[in-house]
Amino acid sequence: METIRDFNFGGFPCRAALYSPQELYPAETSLFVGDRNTATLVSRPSGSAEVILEPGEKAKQWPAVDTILKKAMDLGMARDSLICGAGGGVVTDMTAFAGSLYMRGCRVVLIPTSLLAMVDAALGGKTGIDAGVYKNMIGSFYPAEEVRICPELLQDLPEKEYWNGMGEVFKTAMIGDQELMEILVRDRNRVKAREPELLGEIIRRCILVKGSLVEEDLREKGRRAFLNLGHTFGHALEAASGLDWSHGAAVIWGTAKALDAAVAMGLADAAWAESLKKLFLDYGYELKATVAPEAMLEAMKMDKKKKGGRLRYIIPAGPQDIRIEYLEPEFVLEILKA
């Protein structure tokens, strides 16, 4: 085990650490949660109590959490019992949400098995489920006591899921790590090849950026909102497409739309914005969507990032220069149509 950093998220201690495959499973686990794709990735004692869920975003609904809670009750778990969740962002979100509810909060350790979960979803305490196609509408802030990361698991990650996670890596680099952005520009062949040493460095950098923002602002009253770069646009695309777009791909598309908005508002240099969009295309991301702009604008009305009834948009004005802006629906619709 190698500690990346010990964090304090609003009074919740959380350790992010690197583990070998043999060390991943916490010995004190009372209940293991995974899905059909991830359960086999973590070795555990035979006969361990477990809940194995259906995989995918469309399964991220209340019945899955209810299954976890009922299993915990059947086992007679206590508040100091440990639930261990292993999987991508869907599993880690639902496991931590169930942990926050069980007896008003029991112990939770998360083992992210996808790149997206390692660099973003498993760290920081945002838990929850979707409500139909609307993303993460029901949830809580409940950081896990430890996030156990094993980069070796990424070597067998399906191609689509790898690039799903890289969407959050690009977002993190734009927000808070110019050196990481330079790595993504300079070493794209090594990134595409999933070079283990480079992946370990990328994960470490993303965790340090996100962790520092969450330590400052657990409940997203201020700068933690920067982590939503690309998400207001991206979540609308996910919802309006019936979740046919994966989260990371939608975040990249949404970031491109945020760049368009920044240029139109006179906040960002057009050449800089175009260089980033070209980089996204070079990595194979799609920047055009066939979903009706009006449907996406309607989906935005359900977005959680409201203040005073108005939607906040995270706008990139330049390298490491992120702004929170309130945009009029008519302007947003024009950006969506562009």
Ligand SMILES: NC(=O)c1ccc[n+]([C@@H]2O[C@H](COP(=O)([O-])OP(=O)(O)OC[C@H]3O[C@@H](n4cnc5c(N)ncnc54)[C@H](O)[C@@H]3O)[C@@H](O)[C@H]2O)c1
Contents of the next structure:
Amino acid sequence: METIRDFNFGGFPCRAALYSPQELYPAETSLFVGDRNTATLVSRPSGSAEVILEPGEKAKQWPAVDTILKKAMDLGMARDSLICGAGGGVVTDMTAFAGSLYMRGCRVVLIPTSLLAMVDAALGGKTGIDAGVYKNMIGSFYPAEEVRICPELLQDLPEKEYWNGMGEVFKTAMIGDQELMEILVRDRNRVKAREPELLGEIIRRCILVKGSLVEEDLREKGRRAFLNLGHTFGHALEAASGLDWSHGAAVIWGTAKALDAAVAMGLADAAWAESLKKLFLDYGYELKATVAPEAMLEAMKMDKKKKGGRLRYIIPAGPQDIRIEYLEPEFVLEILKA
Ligand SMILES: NC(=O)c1ccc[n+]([C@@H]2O[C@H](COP(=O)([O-])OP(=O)(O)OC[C@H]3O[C@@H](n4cnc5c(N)ncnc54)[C@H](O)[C@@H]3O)[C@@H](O)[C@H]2O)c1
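Since we've got the form predicted on its own here, give me the form predicted in complex with this ligand too.
Up next: the whole complex, starting with the chain shown before.
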């Protein structure tokens, strides 16, 4: 085990650490939660109590949490008992949510198994479920006491999921780690080859950026919102395209639109913005969307990251220079049409 950092998220201590596959499972676990794809990735003693969920976003609803809570009750778990959730962001969000509810909060350790969950979802205390079609409508802030990361688990992650997570890596590099951006520019072939050592370094850097923003602002009153870079545009594309776009690809497309907005507002240097868009294209991301701009604007109006009725955008003004701006719908439509 190698500690990445010990964080304090609003009074909740949280350790992020790198583990080998053999030492990944916490010995004190009372209840293990995984999905059908991820449960097999973590070896654990035979006969361990477990809840194995259906994989994917569709399962991220109340019945899954109910199943976890009932199992915890059947086992007679106490408040100091430990639930361990191993999976992508769906499993880590739901396990931590169930943990926040059980006896008003029991111990939770998360083992993220997708790249997205390692660099983003498992760290930072946002937990929750979807309510019907409404994403992450019900939830809590409840950081896990430990996030155990094993980059070797990424070797069998489906290609689409890998590039999904890499979208959040680009976002994190733009927000807070110029050296990570340089790694992404320089080591493209190693990134594509999923070299475990390089992935360990990339994940470690993402954890440090996200963790320090969350330490400063657990409840997203200020700078934590930087982590939504590319998300207001990206969510609108996801919603208006009927979820044809994967989340990570939509975040990259949305980041490119945020760069266009920054240049149009006179905040960002056009050559810098173009160099980033070229990098995204070189990595195989799509920067053209065949979705009606008006439909995307409507979807944005539904986005919950509104404040006082105005739409809030995270705008990259330069390397590590991120601004929160409120934009007029007419301007946003022009950017969407470009
Ligand atoms: N809490 C937060 O701060 C936060 C941040 C970002 C995203 N999220 C949430 O994360 C979720 C998305 O997470 P995701 O992209 O990991 O999706 P996911 O959990 O659905 O995982 C994607 C797929 O990959 C499979 N999988 C995971 N790890 C694997 C591995 N190592 N090998 C093979 N298959 C594997 C899963 O079974 C699933 O089928 C969303 O619900 C989103 O709301 C939460």
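Positions refer to the first chain, counted from 1. What you see is a predicted model; the values in this text were computed from it and never measured. We call the rigid core the largest set of C-alpha positions that still match within 1.5 Å between the two forms.
Look at N164, A240, V109, A122: the residue sitting at the hinge between the two forms, where one rigid part turns on the other, is N164.
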